[in-house]
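Here we start with a single chain on its own, the form predicted on its own, put down as structure tokens.
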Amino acid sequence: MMDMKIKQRSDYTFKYNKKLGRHGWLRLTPAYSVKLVEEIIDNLPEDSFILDPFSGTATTGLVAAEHGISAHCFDINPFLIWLGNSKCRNYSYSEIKELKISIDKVIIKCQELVDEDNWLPNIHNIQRWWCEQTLKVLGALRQALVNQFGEPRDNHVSSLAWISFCRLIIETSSAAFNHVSMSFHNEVTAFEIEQIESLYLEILEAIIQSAGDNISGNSSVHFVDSREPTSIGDFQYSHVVTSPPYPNRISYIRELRPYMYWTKFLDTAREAGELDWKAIGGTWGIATSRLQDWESNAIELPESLKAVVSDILQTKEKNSLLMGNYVWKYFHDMHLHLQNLRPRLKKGAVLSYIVGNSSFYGVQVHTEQLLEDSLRSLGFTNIGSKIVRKRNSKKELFEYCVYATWQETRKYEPAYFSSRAAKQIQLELF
């Protein structure tokens, strides 16, 4: 029986990272907390490389690098690939400067551009998120700023100014992410241009200063599929430090789609379902219309995982064969990525994994105990998990950190079998 006095420790969420200088730049509720990752850090030695195969807001990567310890981190969000690195990059007294003189004639441009058709994100029921009236100065000094620094683009000081512009959208808009589905206040609030304005050079003064701390370590995020055998370089790593996403068939991109679009990171509702389906443990739109014909690609998973998928079915629930394939591929992807992972590891790298465990139609899915399965047949070592937090929920939700060792040297050659995931196992159940 779980103890029910471990606390939520919210000190392990995102809310800690809010006022942490660049860690707080943008508000992303699955963020988990830069005291986590520094108590998993502590007192590694200056020569650890460090990697993070989901590596969201670079929290890991930044941590690392502010204690003076390299780090890659790999992506498949092209958004998150560039706030990352914008977070992760050492800022000059002169790009500042002149960050600062280009923002002056960036308001001056918007105040001209006010009146104009600007071009506006294709959001659907975007009236929803922002009045017309907030609109018009929102698209004016988004035009504004592509004027004067073109859109967003990887290593340049206008980051920083497109960051804050993604701060801007969010809190002059009626969103609320108060909980895990993202809801909407009654009414939506009507801005002047001069508030918009004040509010955006206020946002933006802020990540300036905190930009101006200097940060002794390297980290940068790279496009890469983790579940992929791709490497940047012939680097090997010390340390694995990362969150996947959870099972929780929560929308990869949830959140990130108001930034993402309005950065065109992000086009149409079709490009979200895309990268949700290419997502381990995101499923929303098409990419939950593919689970149900969505088959394994044969790899040997654990008799564990079988066990699960079989409780989920005999449910019997309208959409038990959808969540038993959701289940069985968020597993097969994760058991992928970590055979796939043992050739970019040194002899004796430490692997931590921030996980949380889930439940479908009161089966419960013990991510932490699957995850170790996986390791174990995989021919990791030292594997275990501990209980990070109890979640915000009434379920019986917990956060863990699961860990384990890389020992072997010699090469794994991944065994195969015929499999058809779920569908399989429910000829053989019914």
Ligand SMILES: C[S@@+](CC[C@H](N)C(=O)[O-])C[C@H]1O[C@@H](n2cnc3c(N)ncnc32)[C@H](O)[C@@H]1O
The other form holds:
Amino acid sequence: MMDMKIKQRSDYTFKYNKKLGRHGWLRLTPAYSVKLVEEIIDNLPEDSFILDPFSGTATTGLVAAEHGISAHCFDINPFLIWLGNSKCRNYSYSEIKELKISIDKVIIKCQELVDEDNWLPNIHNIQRWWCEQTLKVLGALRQALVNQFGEPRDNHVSSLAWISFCRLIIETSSAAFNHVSMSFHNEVTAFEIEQIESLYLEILEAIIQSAGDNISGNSSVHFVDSREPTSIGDFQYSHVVTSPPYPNRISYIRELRPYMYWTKFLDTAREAGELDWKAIGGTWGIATSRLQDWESNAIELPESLKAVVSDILQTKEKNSLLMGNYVWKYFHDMHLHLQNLRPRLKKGAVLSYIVGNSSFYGVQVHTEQLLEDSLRSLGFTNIGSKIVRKRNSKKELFEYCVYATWQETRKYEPAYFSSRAAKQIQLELF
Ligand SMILES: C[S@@+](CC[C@H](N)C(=O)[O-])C[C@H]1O[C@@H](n2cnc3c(N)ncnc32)[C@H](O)[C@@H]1O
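Return the form predicted in complex with the named molecule of this protein as a structure block, the form predicted on its own having already been given.
Complete assembly follows, chain above in first position.
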């Protein structure tokens, strides 16, 4: 009965963003939906100042700016920081005109370079992604872009040319990007130079079109590890709207690898592992082996977390120790984040965290409840959570909005995500 009521709501996933101008420039499956953010920030006063401590593709920052609200966003992934800032800034008419003239030169240069031995990224088994003929053209186009603009850099109109290139490499690859667990088609298509150039120009034209729309709010993305007590100047935030990683062993680096290698934000598999070790919930490469002997520093964590980890350890599965450590570290890091967030918040600030639950060897990990417990132990008020959507057709995996206020004594409950079905499920589950 439960399953029939709560829907998977694809409008509350990245799929909703595909055709929404700048939001559709580059996709990342763990991105959340523009619609979801719009519901959360609906009716906020214009002097609100939003923080997204886990920016990803900067959905929060961009939606806020489109609604005339300012936002700061944090991430630890340099590619996403560059992408997010490129999505959130305004582009003047003269910049775009200048870009179009430069692109004509890039296309001519690409034809000259195509038979040369151009740089190609160090991607493992690259032939699985692109055939030799396609790689030749992509390598030439990349080199022509570098000759014209240099490598991707912050706050420059050439970011539009580079984002288009990122889209191009995916659209010419054999990767099937319709699910978080990315797969490959059996066939690798061979593209002619003319086909690649015209596809590139088509993508760029669409991106330029939406780059011309003026954005009234100010949003920026910063390199900040959200577990640290770092802040941007003396800013204090009235709202935190975010979707942190979930404790489900999905690594963002996996999906971002092709973009990051081609744009030189990544060079080796080792670097990818190092970056994922910094990411909350990261388990790529070296991150997994480090987890084996990771020990928590002495922060006081909720008893409920100890109970869940102990249940995972007791399953005595081959990797139960590793998975127990994984869950422990995830909630340890989230607790550290919430602890260090407090000085950055205005009195009365409202937090909205979109998170998913998970399960390890049959042990349910109720992310929303464990985060609520952390918030409670850290002195937040008005703590609760609501179901947003069902994530999977079979298992009881849901997405929740965990909410809380900071130094607010008046009663608060968000109006969003209040469907009767969600309330019913919440009652049935607990
Ligand atoms: C679920 S994604 C956010 C998706 C985002 N809402 C969007 O729409 O694209 C989580 C993000 O948190 C970032 N992240 C992980 N650990 C972090 C940390 N310690 N500090 C800051 N950002 C971190 C990851 O790099 C990833 O981009």
